[in-house]
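Single chain ahead, by itself, as structure tokens, in the form predicted alone.
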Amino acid sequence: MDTTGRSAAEHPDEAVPRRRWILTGQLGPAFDDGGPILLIESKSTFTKRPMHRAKAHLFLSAIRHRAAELGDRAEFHQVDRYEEVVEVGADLEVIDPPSWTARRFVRERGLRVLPSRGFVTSEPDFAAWASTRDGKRLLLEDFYRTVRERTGILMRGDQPEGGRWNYDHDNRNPPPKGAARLGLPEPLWPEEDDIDAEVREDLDRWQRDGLVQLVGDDGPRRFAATAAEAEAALADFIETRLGDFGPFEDAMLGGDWTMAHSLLSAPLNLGLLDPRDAVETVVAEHHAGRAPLSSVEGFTRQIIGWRDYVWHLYWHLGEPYRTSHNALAAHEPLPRQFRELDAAAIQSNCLRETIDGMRRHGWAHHIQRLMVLGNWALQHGYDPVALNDWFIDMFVDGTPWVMPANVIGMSQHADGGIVATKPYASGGAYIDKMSDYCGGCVFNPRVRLGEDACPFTAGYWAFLDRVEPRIRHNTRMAQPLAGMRRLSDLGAVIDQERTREQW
């Protein structure tokens, strides 16, 4: 039985290879079983909302490179809308698409739907695991351990490699004191070709004609657009940055936008890399004595833990999850500085550096996303749906499935605790500890009142006061709320933040 509910008997032409429609998130070898391929470049994908130019370039480059690789085996269409090619009852098969909208589209047209791919665990695997929880929360840590046990990755029999399930404690080092960079070699950047030049010309024309709204710089392409480029990027990460990835996984430096990160999230989400193969390649480095366990486990956790987890939560929580939660009553519109990635007028050094890095690259690493961008948005009460869409549109690795659990759930606590047990809010002290941002800033992370009061530090207490009625029963927030109530200058801090010019 396939996922459309039709039996093999209902497919009398099964011996005849069907054309397989490959979508943008399915561009790697794992989605190609050797038959005829349909590729569709739909301009409407890029016209719905403003999009970072680096993301639009990467997506167009990836699908056009795939068409070129497949040659005569591919039927490639460049159209305004998918409906121009995909008709109801079309003799097509498709691997289950990676969004609710796309899944509805293919089912409405009666296409043959194959089970999804591109993750370490299947949707039935997750459903079976979730059914055993007996009403308990679906915690990442429990899921991650189950995947490790099922796959044998980083396991010694029934015990975790090294005797510990995670090395988070070892992977929270601040950057080296006085360092402007980690001192690692530049990542291996892909070389642009004629396809990239054509993409650039098309985007220039579309923008000139008012067909698309592009945000951010037209820089050289920094992320893999082919499977070969993705494999080369993985090999380069292993050779030059894996050893430092774990210890400095959460660290930030204004002069080092890549730090020791792999830069593999975009090619993974395009389907160019098989996640299990990537993890097993990294794990083999530890077994060969060439990589520390803390770094290897941190990478493994990100891929077979968090990445699989948010994919499954996207389907498990349902399509309404993205728009039906606003537990902290956050309704403020996104400011122009976010929407236009305009860092020039931002005074807070950490936020300015992060927004400016996004403008240049369409990317920021996970701590910048959570503890700078997300923390700022949380404290200022930005509308979580608008913020979720912004993250999808402004990041090269942004997809409809990856952001809801990350933004609606973990970052903004809009779901009231379904994904994360407490709001991820903090004052400037955390940013000061984990970065060099505060040293050159006009604000002082230790000050909450006055001209040099840090917007994150003062904003933290103003945020707690604003949402206190909604979080007072959260046991994990009892200590911060008690601390807030002891502040003798709380009223003055709240008044200051109410009238402060944000930028």
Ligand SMILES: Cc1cc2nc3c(=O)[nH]c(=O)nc-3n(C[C@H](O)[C@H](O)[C@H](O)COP(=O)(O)OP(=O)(O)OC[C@H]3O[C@@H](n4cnc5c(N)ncnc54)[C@H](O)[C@@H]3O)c2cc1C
Given for the second form:
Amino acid sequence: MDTTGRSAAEHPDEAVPRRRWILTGQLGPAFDDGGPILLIESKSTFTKRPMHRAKAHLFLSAIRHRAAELGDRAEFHQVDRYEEVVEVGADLEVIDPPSWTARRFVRERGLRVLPSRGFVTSEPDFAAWASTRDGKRLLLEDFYRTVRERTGILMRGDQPEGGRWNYDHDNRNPPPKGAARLGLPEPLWPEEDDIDAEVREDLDRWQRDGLVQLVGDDGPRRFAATAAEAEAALADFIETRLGDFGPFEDAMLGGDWTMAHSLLSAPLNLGLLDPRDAVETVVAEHHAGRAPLSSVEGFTRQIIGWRDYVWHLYWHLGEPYRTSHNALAAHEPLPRQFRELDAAAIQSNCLRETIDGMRRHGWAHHIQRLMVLGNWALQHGYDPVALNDWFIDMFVDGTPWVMPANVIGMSQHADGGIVATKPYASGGAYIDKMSDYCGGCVFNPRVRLGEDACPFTAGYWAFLDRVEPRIRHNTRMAQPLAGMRRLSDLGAVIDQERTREQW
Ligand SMILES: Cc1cc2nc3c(=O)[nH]c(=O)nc-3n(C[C@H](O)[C@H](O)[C@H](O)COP(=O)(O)OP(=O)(O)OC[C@H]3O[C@@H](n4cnc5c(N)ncnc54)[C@H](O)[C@@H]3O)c2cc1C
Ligand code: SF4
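The form predicted together with the ligand is what I need now, so please give it after the form predicted alone.
And the full complex, kicking off with our chain again.
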């Protein structure tokens, strides 16, 4: 298995290397083979739709830091549109870009395209694996095991280290009882510099001139903008949070926005951190006896499993996948509270805390994304394409490739079951079990009817009723649907949720 995506002798015919155009997502050393570099900062990236300010800041900071690092080796342009620099037939090479739109752009202009990088497995690897599935579902678990076998990561011969492939069962702890925080040290935050100050001034000016619509706070930059900062963030995660990462992977605490998560998705997606290096560094901690296998396996699974898997599904499922599925007939527009990240206008504690964290940082951890934001959107029938794009725009780590499998597939079940076998819907009981949100909420997770009825609990039954004709043949939904049919007050719950004003 070629696990780098790199071709050995890329262009033996060329004596003089072409300039390589490095895109956002390719800003780290793994995308640089030493030749001349072209970097383009295009305002068009930020003007299409409203964007979280922290995300715009991070992108601009990262490309400007890269230009400064490369010095004379890089030609750096700040323009309105990429077309101003990249003409048809331009004498440029590019590592295959990370979106359908960018891939079309570079091919239409006839640039020389090298195989993609930035993942543990290559696109041909995935295609070869998928072709052996004989029409069976492309399950994450099967893909993940194949990658471990082929790379030897966390393997003892042909057996998984520790005798088990999967430590998910050990990694579903609720937060410690009565704790407001996990009690871990504050993560190491990057120090802003003159480049960040300049970015902030530019964003202020663009906003005043009406060029960009920015949402969210202009807090200090929290995510790595350089490879050195990304390495430091990885080292800090290993030192202070890795041990608790596994057990509390799914837990949520209102007073602890980072929990034991790595906070590495943004530098990984910017190309600043190499995923295989990150995994091997974490695995080495286990081999040195400094990190438990459950945490190390959990982290490895997220990177060489989930991250690579959703990347490959993006290409495998095709460009129309994002817009051509709406299996649950979800057509509601996103409410203002989501679009403007207006947490103050939300009463449900879990949703308010999650949106407030997003407003402050442009980030939320996985269970907040899946079981709070995604669950809410699913229950309320938000348009899946609008939701997909909102996640891209509002998260510092949002990219076109990461979203379709996560949002259209896993979270919203809009694809009718291609990625996940059933909708990820749950009532307030799950949130109550995995967080401390419900204790401080005006609603009660055990109540479905009346003034203090939890919008997630009541919303869950109203959701099942609405989509029942579309999911009744799904055997995994038979039990929840039978439970719904037994509810004597279902009609009243549905009426209540249809007219609910306070949430
Ligand atoms: C609705 C929804 C939206 C999401 N949006 C994004 C997004 O915009 N960008 C993004 O990178 N991830 C996204 N994810 C996946 C995951 O939630 C984030 O990668 C993670 O929360 C980022 O925080 P972290 O770096 O601390 O991750 P950790 O919890 O520390 O996990 C380690 C790493 O594993 C990778 N990873 C874990 N799960 C996934 C996954 N499902 N898909 C891809 N990579 C994964 C990430 O690179 C992450 O940095 C989304 C998931 C859902 C359900
Ligand atoms: S009671 Fe319901 S709305 Fe309130 S925090 Fe719990 S799950 Fe969320």
